[in-house]
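In structure tokens, one chain follows: the form predicted alone.
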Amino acid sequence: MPWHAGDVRGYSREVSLEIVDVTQTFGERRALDSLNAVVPDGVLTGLVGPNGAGKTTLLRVVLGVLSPDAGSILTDGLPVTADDRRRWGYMPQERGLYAGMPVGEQVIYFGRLHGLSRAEATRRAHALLDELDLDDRWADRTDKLSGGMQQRLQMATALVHEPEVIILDEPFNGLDPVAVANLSETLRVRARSGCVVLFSSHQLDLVQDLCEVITMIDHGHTVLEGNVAQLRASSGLRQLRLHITGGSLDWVDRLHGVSVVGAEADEIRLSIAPSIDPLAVLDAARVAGQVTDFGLDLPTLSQLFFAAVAADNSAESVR
């Protein structure tokens, strides 16, 4: 089907993927712990998490590679088959390519292995390689390639035979921030265009700027799942940035519901709670000292996740 970067659809329509209670033991270590979480199409969706949380487990499941002890994947209400999964697109962590093998055979390679002719697949390896600013690299052999660009390479392999369904396992790892910026444009694409995008993250502040949607996950189960700007904005977490020079934080210390989470040189990060106004912070700011810059700002992913780790394993211990 044509690539073509389309409007993003909202989060409240039929889901697409949809993972069910699922729960994935090795030994006596228990991976994934009735992980629930939907993934729709249309928009870019990250399972993030801290290393060891279960996201490369969780996608093994989804894939088919592991089957696991409770649970099932669903794809518009109905099981994944093996059939649905030889369609989709998928991107290991760790390289799958073939060293010796100049880039556009590789690409073509894995075309035909999802069924192209030669002609069709070269067609597309060609689009697609140029799409990522690769077409010049043509023959040159994949080892000879940085390893931003075998990642490059990499995603052409996972996109030639136009999956609906594609999923990534930490793509992003070890890129500068003109590689991340040019694989985040093809995911786009691709999402605007109606597929399924769900990739594994541990770097929450690029997921941020990257996902509409986000799984987080920790122990093996979801902590937190949704729209992210719904989530940062219904959070009641608040941070008030100020930039202020002279005096000391006591001031800080005599204001009920405020706390200092960050102070770096002059600037200094104040969480305020719900109840607390922001313009009251700011006046008490300015008896104490010269205010030359401020704002309120929304809570991050990162804090997200601690206060939803937090909440999670107060229910456990209450449990």
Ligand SMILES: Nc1ncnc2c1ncn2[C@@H]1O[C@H](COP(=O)(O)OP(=O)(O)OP(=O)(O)O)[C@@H](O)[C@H]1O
Contents of the next structure:
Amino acid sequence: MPWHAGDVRGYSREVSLEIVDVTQTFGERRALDSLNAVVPDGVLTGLVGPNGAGKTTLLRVVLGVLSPDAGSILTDGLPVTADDRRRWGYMPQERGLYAGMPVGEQVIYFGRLHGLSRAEATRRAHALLDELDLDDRWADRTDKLSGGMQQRLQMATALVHEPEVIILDEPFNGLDPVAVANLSETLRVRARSGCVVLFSSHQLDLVQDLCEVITMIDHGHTVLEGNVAQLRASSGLRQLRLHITGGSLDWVDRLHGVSVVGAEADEIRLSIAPSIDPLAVLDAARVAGQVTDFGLDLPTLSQLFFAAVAADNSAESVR
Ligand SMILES: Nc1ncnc2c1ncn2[C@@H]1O[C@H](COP(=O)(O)OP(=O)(O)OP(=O)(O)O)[C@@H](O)[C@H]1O
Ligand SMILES: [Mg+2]
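Take the protein just shown as the form predicted alone and give its structure as the form predicted in complex with this ligand.
Following is the full complex, with the preceding chain placed first.
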């Protein structure tokens, strides 16, 4: 897929995090297979893919928890160092909090681990817990919180040292809609201020609404990546809906890359190849009959996901 990080905001710029040809095997199993991806800063990037696609493995490699068999992780073109990674924030899929520790103390503890003074860690813990709507639980033991609250607390521990690179494995899993909105805003604010924010999720509607960029992986390699709006607009799954009166549909047969996928009463639906301009199709329709209504339906991220995974499964069966 010809895509450059510069496309994301319409100008050419340095890529902040680059995953280059990464392969990770576990015994005979190849969890990541020459995987490539770019994660620009300043926008939210969603990592999506079916169960077992390799998302958690990829995030662990990016964080240096796993050393890959091959490949490299670069920031601004240079290999990531242990020092770089110490400044990053990480929220693992398997949550790791101290059950008996009070909420506020937990965030302070993680802040102290990153070298903050007690006073600074305390100040930031209050600000973050307030932002994540947990400050009223400051003195409660962690294991007295609900699952979703513990998740928000885990997020606070990942952000307390104000990391510039934030990596989260399924941060939205199990959260209620208010908490999802709250956490989304927390991440959006960090991205807007220039952070790299990469998170995995199975909630494709949420990723579609929230993320400017996605990386979709399957069987350990990237199957689709880039700006979400561009991917949806340029997909072969677009459909032009026309209310057209009079005549046959012969005019459609004369158009290259256009086919009828539905026709009832005076409404027809046309699928349009990525290279075809829908306005040119509309022009042809207006010559053929009277167009009283029209619309371009873009595929949802979920539809792109199913199409990419189906294509990858058939490619996998011949590999
Ligand atoms: N420590 C490990 N030892 C052996 N195999 C592993 C290990 N970690 C992951 N795998 C395998 O690597 C593949 C990718 O797993 P991974 O956890 O990265 O998937 P995922 O995309 O995060 O899935 P999910 O959506 O279920 O979280 C799977 O086949 C898994 O069994
Ligand atoms: Mg996972």
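All values derive from a computational prediction rather than experimental measurement. Residue numbers count along the first chain shown, from 1. Each form is matched to the other, and the largest set of C-alpha atoms that superpose within 1.5 Å is called the rigid core.
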Threshold 2 Å Cα movement between the two forms for A288, core superposed: yes
